[in-house]
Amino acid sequence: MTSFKLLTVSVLALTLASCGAQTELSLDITNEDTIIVSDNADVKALSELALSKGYGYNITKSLTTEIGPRLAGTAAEENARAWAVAKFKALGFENISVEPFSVDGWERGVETARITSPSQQNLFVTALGGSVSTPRGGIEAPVAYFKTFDDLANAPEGGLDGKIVYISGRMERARDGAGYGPANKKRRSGATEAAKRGAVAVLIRSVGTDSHRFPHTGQMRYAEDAKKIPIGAISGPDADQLDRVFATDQSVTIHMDLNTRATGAKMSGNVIAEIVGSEKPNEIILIGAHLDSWDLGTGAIDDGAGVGIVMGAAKMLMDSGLKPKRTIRVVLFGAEEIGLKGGFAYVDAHKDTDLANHILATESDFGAGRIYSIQAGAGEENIAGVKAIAPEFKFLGIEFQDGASTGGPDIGPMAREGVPTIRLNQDGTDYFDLHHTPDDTFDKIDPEAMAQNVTAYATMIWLASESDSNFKGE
């Protein structure tokens, strides 16, 4: 391997507004630290393309500055659709398509929630996506507290008719984002809970790590069998707070005020774009992100930064001058944050054509953070064929990562009907403060974090269209 000094750089941006207008990004970098760029000849052209740190970046500024929030379901996530066809366009793309879909409407509303017992105070609070709404003028009862969601579930049912129950407990950060897992079993499932046990509504510890006064929303679900009640999230700190009013031993009473609304059925869709393959562009290798965002901030860690993430790596070959064997088809899926929609949607509409042709799948949905690992999906020829590629990736500082992945939230579908994967694990250490939060804005993005993401997701896919592996073995 070879380096090189990165002084001063200052380029002229990919034309990135739908519009067709130029963006100019002009960066001054100096960096005394040494730069290692790989010894392939073709991985080598892409990195030095990633230079001008324009490719992802400028797109993830155009989706959240031109759209903003794209929940489900919304007339932003139709525009978002929509700006996504004209980027393709303007990036020269093929076989640019909508493939749209049916889901359930749901927006919220003015919320607000207070302890109005021992003391007087306001608590900071969002509704959980799909929530139902508090009856009109709120709910005010008596609190039930919980230390941890497996508190509430091995509780006996009933004994807590007319009472709000609060769900504490910390989630634990971690770079690979472990802790979301556990801690989001009281936001997908607190509200069944409760109300088997007689509550009239919850509230929840948000499903964070930050430390910031903002609540992090998120898709909660009603069993089917089960009372709906209304359930929010409180911010960390208020928390923290109502956990030390409980540990004085006083009787808490809070008032809680959540005006959600269903809008029935509305249309969410994927939008597909491709390059078409040399010599097998049957041959499909589907490199994805998700277009929805959720509605208090801007979406731009979750997941424009995704969006910008493997549109600019295509576009990236594309500029490179290399022309891959098989095709490279990039999906941005909606309405992922309401249950993976998108996924499931993908997969029924292309299991009777094409879904067998599909040879390698990821998805880019875990921030902006630099990439640490590539990790291969379950089967022999899957976990070969990646091991053959990674050793290509060390210059990124990314090794190779035993165990099974389904390549991302919206892959695990494909991935259930034997599609090979391949994730490239992003550090989320700090993802879990800004996620589903108002903090959720573009400021946070580091452009030369996202330059190592497109780099690697560019990499990814030249080396998979020219492998001698179809990572199935067939």
Given for the second form:
2 protein chains.
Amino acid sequence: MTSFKLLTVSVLALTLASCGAQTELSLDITNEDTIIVSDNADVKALSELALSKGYGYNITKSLTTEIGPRLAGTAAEENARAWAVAKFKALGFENISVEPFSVDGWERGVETARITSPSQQNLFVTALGGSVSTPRGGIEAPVAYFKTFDDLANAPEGGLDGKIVYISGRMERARDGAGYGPANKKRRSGATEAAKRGAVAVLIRSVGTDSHRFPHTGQMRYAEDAKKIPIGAISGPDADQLDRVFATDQSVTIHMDLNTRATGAKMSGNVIAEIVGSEKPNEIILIGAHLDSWDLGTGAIDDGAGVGIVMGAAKMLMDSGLKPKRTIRVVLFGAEEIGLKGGFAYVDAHKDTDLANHILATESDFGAGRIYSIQAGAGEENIAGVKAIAPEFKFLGIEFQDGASTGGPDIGPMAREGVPTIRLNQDGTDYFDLHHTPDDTFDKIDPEAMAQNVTAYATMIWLASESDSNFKGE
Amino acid sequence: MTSFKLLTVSVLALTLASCGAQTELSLDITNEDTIIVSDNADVKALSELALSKGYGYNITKSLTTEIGPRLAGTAAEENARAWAVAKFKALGFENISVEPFSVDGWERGVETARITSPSQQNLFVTALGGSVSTPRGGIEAPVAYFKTFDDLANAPEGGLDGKIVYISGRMERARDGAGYGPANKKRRSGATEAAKRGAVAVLIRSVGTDSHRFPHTGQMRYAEDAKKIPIGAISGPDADQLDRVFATDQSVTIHMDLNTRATGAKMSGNVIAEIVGSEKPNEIILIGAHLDSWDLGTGAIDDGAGVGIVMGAAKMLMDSGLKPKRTIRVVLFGAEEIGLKGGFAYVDAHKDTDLANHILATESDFGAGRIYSIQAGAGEENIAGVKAIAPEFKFLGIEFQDGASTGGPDIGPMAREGVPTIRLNQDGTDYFDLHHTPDDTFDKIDPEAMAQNVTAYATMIWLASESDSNFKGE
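In place of the form predicted on its own, the structure of the form predicted in complex with a further copy of the same chain is requested.
Complete assembly follows, chain above in first position.
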């Protein structure tokens, strides 16, 4: 493995260094020590190369500026697909295609909420994705307070007739986003549990870690037998305020007016492009991100960053002059936010053709923070294959991490079909400050962290393409 | 002076330490070195005393929770006056009164803006205070870009017929808020200058230092002969986005709909309460803050914090058992935000009675950050008097600062009538991140910084009350 490592990384790095305007860079990474022990000058040089050429960063900028928000099933998401096709073409990709599929359309209108007693105070609110609308004129009702989702789920049935249920409870901040799952229960199932007990509507404290007055949206679900009642999220500071108001006066009433509508069957689609492999064109290394976003922000960290990272990494490899043996396939999934629709559609479209030829798959969908670890999916050979290339990432500050990863949300469905996966885990400490809010905008992205991501993905697809492993062991 | 210093500060500190639950605190500040050289243990002890009793912090919490936003001339501001009267009474103040005055009412309704070409993108916008409304249905027009206010003001007259003027330009961050004045020109005079050149409306980049998607409101003015056109502010990230859009495509159109209305003559008022002086009751030490706030947030840093600081400091002195010789007058000004109306009304109401007896006046109206310096107003004796007490503040990390201060916005009018002033300058590095936005909420306040403020104000009013100087030299 040693000579392989030396060859691949040094060739990639040196070739990248010589093809740009940065000819003055002297990347001294021709001996193993320098590669493995992570010399700061190398990290700096490689990242600066990615940085100076804006691989990734400028793609994210283009998408979020020229298209902006791109909710699944809307004209904006369609515009984003047209943008992606044009961008892939301009960057020199091959086999560009759109694979369409249908989704249930949903859109929001005006949304307001305010405390009407014991004082008049506006609340910053947003409807959760998929929520039914409040009746015309909104709902005004006394509020039943629940500290956590579990308190609601464990409460006796009934007793909340005519009430608005409010579920408080904070999300924990963590580098790997571990707080998201537990906090998300109220978003997913709050309406179903409240309706069971007679409530007419639900407000939750946003699933997020910030202290700004932005509500966080996100998809909710009604259980099949559930009465459908509207559900919205209020911002963290508004939840703090409501908690304080409750601490002084239990008889709180709220007026809420969430105008939403189901718009029927709408078109979405996955946009796909390739660098065709030079020796094993039928073997596919898939790197993906999702093209759709929520409607409130411009989808910069979620997931314009991922779009920039995977398109930029493939373009960086292309520009290096290196010819990957296997095919690098970039997939921009549609309609991820409303239920991984693109991930499922991709499996449907490919399971009878080339899905078995997917050597390795991953998605970048956790913001624009630096990558700190590399992780494999399930299976002995998947782990062995990823472990074999992992040391090459040390120069970027990336370590091998034990445990299985699905490879990312849209990769889950293909992983369940046996596609080996890999994940480059990003630092998500601040991710849920912005996630699904109006504040998810391009100014939040650090170009240096983007450059590290792009460099890591370029390194990964090159090494995976050259690897003797098929990551499957079959 | 030495014995005076020793006496006053040590008595205050020791008395405070012995009157609360903190009897275990041993404040070793009985020798001058300890006082002057700022022993950390003392700072900690005093601040912890203020902190543990929540002087100030709990008052701000009560105002912002129970009343919330309190725009000048509204029922909410009236509720805030009722709250203030009740709070002063509960805290044991004397001579509680409301001095009413009339203001021009103004309120906002629904406000929206969006880029309509080259792509559809919402902008987070708010009307500036005093702006006229857009016509029913809003205005859609091509946008004329100006990098700065000066670029607009220096442009030839005419040439902007039917256009929406957009003024970009960032505010500089500074501890003393020095960036505010220059940035504020576009807010104050943007509409007048744009109308002169034929524009139909104006959007400005918010006067603020943050990168969150909150627009900053604030009062605007029409020149007397100006055509009145609507003016709003967009958030920093929205201005960034608009700048990026302009960089790729000059033919931008925007639809904006700012619903505002002048509501006619409305009541506002100053709320006043005292600790009557034990020896010179006619001599007044005035500490103020403003009770009104903008309507978007809950007015926590602007100026719920100031309200808490001055009420809390006077209450802290009261609880200490010390009896100030001079009268401590706490004034909560009304309608500061719409043009220092309370400050002017105070002078009108007092100029023929006790204004000449005002020994020293100051206002806390720069957020909840720590105080770093103490500054005098104009005049030899004002400076000498403040300089004499300044060393007593070193234990709180506060230094004497040269140069004249007006004492705060609402103090300006009385300073011009000859009232000596003092100012405790707060660190405002982050103040304009939140100023006049929906994000100005109670969760942003650091209780430890509040405690330092309250302790400093309590120290100041005690020393000013005991001082032999009248700060005037007459």
